[in-house]
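Next up is one chain by itself, shown in structure tokens, the form predicted on its own.
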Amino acid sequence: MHQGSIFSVLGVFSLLSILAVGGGTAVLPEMKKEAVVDHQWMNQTEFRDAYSIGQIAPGPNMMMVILIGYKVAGIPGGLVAFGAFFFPCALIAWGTSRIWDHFERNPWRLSVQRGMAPMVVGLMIAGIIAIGRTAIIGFETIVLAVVVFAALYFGGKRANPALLILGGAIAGWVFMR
């Protein structure tokens, strides 16, 4: 267990919470940069595990939060990094639901979409880049992501993600030992 504080477990996913606009990878590179760089309660290595972890699991994909806050405060710290992650945001997407659906017959509705739909993508990448940083890290890796992605891309519905992740950890544990 990590010498932290509870409260900044508390303080760190809450305001990632609010910051989550487009999903919990649109803040990858900020919770990569809080828990690995400015608080160190992991190092990348773990980080890029646990990022891992919380994808083969069911639910929403980061679940990865609890790890984090398990790592610095045991228990009690992932259960605070689950609530400060989900409740925030849920409480804020239940609320902008309610504004939204008011503003139904609106023309600037339609505007805002559109406008906020690749700033969504833009967010999405730069998570990905920050885990692929971490994760892909010679020939073996690269192999792995392209077939990951092309059976997601190209497969369609027949590709199971969790297969596919279980898949690369037989891989890793096969050619990267």
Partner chain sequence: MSKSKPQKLTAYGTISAPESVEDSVHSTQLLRDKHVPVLEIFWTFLIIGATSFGGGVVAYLRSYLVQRKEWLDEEQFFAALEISQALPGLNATNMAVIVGDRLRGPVGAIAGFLGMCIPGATLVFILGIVYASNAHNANINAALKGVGAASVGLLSAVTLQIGHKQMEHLLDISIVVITIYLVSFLKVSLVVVLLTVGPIAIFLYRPRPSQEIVAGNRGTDRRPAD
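Could the form predicted together with its partner chain be given as well, to go with the form predicted on its own?
Next comes a single chain, given without company.
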């Protein structure tokens, strides 16, 4: 069952941390590949459930890494996954923000921003596809995803994302048992 050791959790999530250009959604495909295919720490459904539980929690939205680590090696595994995923990028942010001002006038900074923006959007969509492949299973899930999308996209600020996630849980409980 648990083929991975706590060290491979450390390795996988440290690497994902420094690769997380464009935030958490962008690394979802790679995370899913590592956790489900390469290391077989969990199956597709468990990965989707971990993602869903992460969505329920407030704050940074990739707390699901804790659940993957927990599955592999209990509470120490969860702590290692959390530290490995959140600490390296935090250190990079800390260091870079201190030297950032030196690049203020560099014309390449604009090029980096302009070039990276569409790649990040591409990575985010790839992340949605990765989650969608496990979360969109059957008619009810399609309807639910479309309703939430429409409410947020067309409802603007009146739509509360947290309430929609809660609504998703209730809808799932009522219609998908």
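As the structure is a prediction and not an experimental result, all values here were calculated from the model. The term rigid core refers to the maximal set of C-alpha atoms that superpose within 1.5 Å between the two forms. Positions refer to the first chain, counted from 1.
- A movement of the C-alpha atom of residue 99 reaching 2 angstroms or beyond is seen between these two forms when the two forms are aligned on their rigid core.
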